[in-house]
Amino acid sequence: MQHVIELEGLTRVYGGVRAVDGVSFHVEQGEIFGFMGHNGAGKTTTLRMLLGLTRPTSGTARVLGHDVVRESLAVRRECGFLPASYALPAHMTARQFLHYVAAMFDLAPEVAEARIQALLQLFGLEAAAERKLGGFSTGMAQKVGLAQALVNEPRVLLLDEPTSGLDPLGRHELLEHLRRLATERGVTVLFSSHILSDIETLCERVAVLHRGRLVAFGPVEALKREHHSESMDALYLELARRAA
């Protein structure tokens, strides 16, 4: 059966800095998949790898099929992305760039407005649709990064910090529709964060990144039994503590 995100050995080398080293994993569809690390673990560099913005020095890695280097441009046609860090355009408005973003898609117009309109609704961005992106507050911006992921309606998402800046209903809210996309239409999440009690909500299976590389992947409940830990924090701690 094919992985609907596949990894072998996946490296990226930085001026003789291993960021990422040899990783290894594989993700099903309509799985919502955790990856979880400190900040600086090699997160970020692994999804901007899957998406074909940074090319891997060495091993492979494959998006629904998709050689995440020689066909990136199809890759990134069927993914949503939310990166942890990114410049809104200050002079548009929340509606202006969510038709940008739609354009991009090459979608048709009304059907642009239909799913505009429809994620604005979502994430409770109707009242502020009109205003202006410079103004808003963190929370908001990371809303309406949400929901330019979603414009064209992606088999696969990647996500990473995505609950950074939402407050507590906004993140429920956010994960709560990230499971209906799941289950209702077989979306494939790639949940990158190091919030972990999110990851132990969300996600059924981990990989767990350390300075690179991959430390532990499996069953959430089953690496906590392994490594007698009740939570995700001790056992990221556990982990990152036998792995220095």
Second form
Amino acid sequence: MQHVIELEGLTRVYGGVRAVDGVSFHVEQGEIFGFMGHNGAGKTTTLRMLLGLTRPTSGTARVLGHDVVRESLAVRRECGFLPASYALPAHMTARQFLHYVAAMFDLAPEVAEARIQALLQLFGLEAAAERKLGGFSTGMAQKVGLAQALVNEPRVLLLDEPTSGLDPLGRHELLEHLRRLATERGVTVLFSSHILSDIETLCERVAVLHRGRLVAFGPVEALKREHHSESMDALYLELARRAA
Amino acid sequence: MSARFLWLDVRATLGERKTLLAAGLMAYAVLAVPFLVAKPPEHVMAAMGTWFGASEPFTLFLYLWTDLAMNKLVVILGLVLAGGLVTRERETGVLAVLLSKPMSPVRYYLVRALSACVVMGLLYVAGHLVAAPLVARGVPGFRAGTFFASMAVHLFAAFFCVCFSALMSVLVPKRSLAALVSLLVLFSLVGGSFAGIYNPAWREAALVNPFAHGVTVVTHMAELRPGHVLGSIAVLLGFNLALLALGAARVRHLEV
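Now that you have shown the form predicted alone, what about the form predicted in complex with its partner chain?
In what comes next, the whole complex appears, and the chain from above leads the way.
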């Protein structure tokens, strides 16, 4: 069976630093896969390599069967991406920005408008649709960020620290949206985070990075048993201790 | 090339504060220059006669309009519109969002540069359309055909400023340094735009300067032919396409 996301020895070296070092794992159709690691562990670089935004120094990766280097545009057509930190264009309204993004997919205006209307409804942004993004709160901006990642109805979502900076209610809502996307639409989600409770809430399987290297990969419960850990916190600390 | 993306980018740029600033600068030029040419001193008119072979008020107006107002204005507008073309998006982090879509960095860069050119063109043409009737009333012997022919050629010098600023924004890593380099180079070129007129010995050498082509209508007013207009537009188009190609080559392997 072909995996939706497949990494084989993926490596990226900056200067002499191996930001990502021989990482291999795979993600299946319709699952919400947790991608854990401390700040600077290499999660963001890995996600960017999966979209062809950053070139691997060595190794390969495929998304939906497309090579991420040679067929990066085909990968991007099927993916939605939400980076960890970014500022939306302050001079655009939410609706303008979503149309702007939709135009990058060459969506017909009427198709784009229907999808954008549905997304604005889904995220409760209808009332704010004509407001400039510069005035949006962190939570609202994150919803727009997720909406732009969904405008092409992606089969794969790559989310980099999507719950960072959100209040508990905003975090709960976002996690619920992701759960619905996976269960109702069969979207595969690669969920990168260092917030362990979010991973535990959403994901059945995880990959754990430490200083660019994969130190664990598999079902959360199996990893807990294997490392005699009762919680995600304990598991993560144990993995970090062993890797150090 | 995505026409819809280009259109949406033009609309978004028109809504930015920087475009309002650019429009304000254009409005200032439109209103100020007619006052400057209202009562020219004798020695200025004499210089006009020596340089351009004509000392009528319209010659003085077109010279001042082109050199004093438009030449300086397009440098600043080019920088305002295209100075942070990719670097600003990179700094805010939104470049990763945009380039995660199925649009190559080259296509993104070219559409954004073209969009900045469109906005420059809109501001430039609108400024001239507003200025023409104002100047026609205040400048004796105003010739609309020559005025708009001059606009048509110099517009491509304005596009040169956009393309150059866009190139610097991807060539020089820091936005402020890129802006400084753009200003230095473009103002140096502007300073030499009439070098071939001030000193006829430099006439041939001056043609390597795009702005010398941009002011061709002013320098050939006494014997203006369609070839002067079309030839200079073609040369400037070549310069602009070369700059865009360099910028595209630079972003070809852009990593985010």
